[in-house]
Amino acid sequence: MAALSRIPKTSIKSLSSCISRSFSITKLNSEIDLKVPSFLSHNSLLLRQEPKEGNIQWVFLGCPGVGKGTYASRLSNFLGVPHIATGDLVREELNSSGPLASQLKETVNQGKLVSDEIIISLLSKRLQAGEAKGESGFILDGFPRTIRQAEILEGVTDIDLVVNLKLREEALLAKCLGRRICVECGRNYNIACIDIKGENGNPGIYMDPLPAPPQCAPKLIQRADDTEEVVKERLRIYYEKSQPVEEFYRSRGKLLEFDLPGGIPESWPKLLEALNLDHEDKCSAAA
């Protein structure tokens, strides 16, 4: 199987302006009519060589709490490309005194999707800041979350690969309810010890807690939206609105589906293997 074709990259600066411009166009028209790049169709994805640093444009998909940020961040360090998480952008805006903060707080605390208008605005601002620092390439986490967003993104740049992380809902719920954040450094930890027995042909899943170091342990808080009611609502919305995005990329031969077999120590090397990335000399990326 041939490797994924690579269409000439759009610069971060151009991508930022194109996203904003394309979104403005969609607001004026009832139908999206964006330029669709041509690429080769594949029945499956096999990356034959390690991507050059800074020369990838990847997207991470998956249910809330599955670990998109964790694995996208590790791959960001591994490959030397920026990890851009729209969830982080939303939380940064929430913690600011900006005009969107109060509107976002109500939306997030109810487990609803942030509007396309706000997400596009925050993403464009982040891309512009990255351009100013000389960034190229990216791993997107949390965008696109709707077909409309996927079509906008497809119209302005070529995504090389879409990694779809999957985990049983029982484990997802436990992970979200066990998540804790250090109010000082912002890092995520987890107090849940997940031990789900295999049944009906499904393998068992075991995940150790991810404890905080001594300096963070007294400063851990639970996110306001990490309640059972809100998490279940986020999952419902994901299945309704975001799962079609999986089919969008699957039909284009760009979707790599990865079932997480357990916690980070077990899943990380297997994810690298699935991506055909040589990790023997980069084990520190999993530390």
Ligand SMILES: Nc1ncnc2c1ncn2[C@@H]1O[C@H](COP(=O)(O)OP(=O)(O)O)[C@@H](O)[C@H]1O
Second form
Amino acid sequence: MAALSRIPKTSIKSLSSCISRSFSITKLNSEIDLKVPSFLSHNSLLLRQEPKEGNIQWVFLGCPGVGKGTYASRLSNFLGVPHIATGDLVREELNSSGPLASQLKETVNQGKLVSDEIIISLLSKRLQAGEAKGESGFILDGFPRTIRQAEILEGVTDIDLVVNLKLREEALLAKCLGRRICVECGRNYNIACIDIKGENGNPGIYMDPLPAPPQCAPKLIQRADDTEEVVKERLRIYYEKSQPVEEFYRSRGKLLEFDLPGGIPESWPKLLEALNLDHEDKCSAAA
Ligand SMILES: Nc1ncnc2c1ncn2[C@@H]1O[C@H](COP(=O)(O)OP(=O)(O)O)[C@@H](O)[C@H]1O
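Can you swap the form predicted on its own for the form predicted together with this ligand?
Entire complex below, previous chain first.
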């Protein structure tokens, strides 16, 4: 795997506590002077983790429905690093009987972003649990989603690579509306068949549905936030709050833009190629 040798490693061990501590300092700073971002503060610089050799610390960006979860999860299996999706952490929490459940349900079902404080706390807990199991490295999906989250992350560790997945908006909406999830195993499927003709210089795009296997087919549900109205709101919020994160990483030379050429069979090998991962590995991972 050619790409791996280039990737520096950071200990996840203290990253979780660093993120929470850095966040507390951000809060303190913002109470004192809103104009000073946390990562510039003297205190939070002291918390910064130095990279070690070998780990993968990647981030997946992209609009709702683009397939961040699908490709991040495939790469996580391929590379043997955990896939951490903050959307999954939020859904676990809102389905629990915890104190945040009803507040989260309301926010998510309106297509709004959860507060940075809650997201950082959920992410820190997930990283701590991973640390206890000896995990190292990560592929983050759905985080960072605001410039503030990106600054906090940048202040505590080195992200090696940020993959920005892109797809035409008509396809995004159709994919969200067609998404189905198995309540038992949590896998995502899609009943939509996307066939968008090329126009005004934009290439057409064709994506087959992704049918559920017989064991999942009777247990499919739709996410409550995958309605047309809420998806449109999620897209609006993405353009307003999350798209600036693309520029944040572009200006740091970390952003890899990837236009999805079609469905998984077409896109997966091309993504591996773009990531400079070897053909041999490609065949075994695609199996
Ligand atoms: N980093 C984050 N910051 C704030 N809210 C988040 C974050 N990650 C997930 N969420 C919340 O969880 C919801 C679902 O997230 P996700 O599954 O990643 O959705 P999407 O399909 O829109 O990318 C979001 O609409 C938002 O309410």
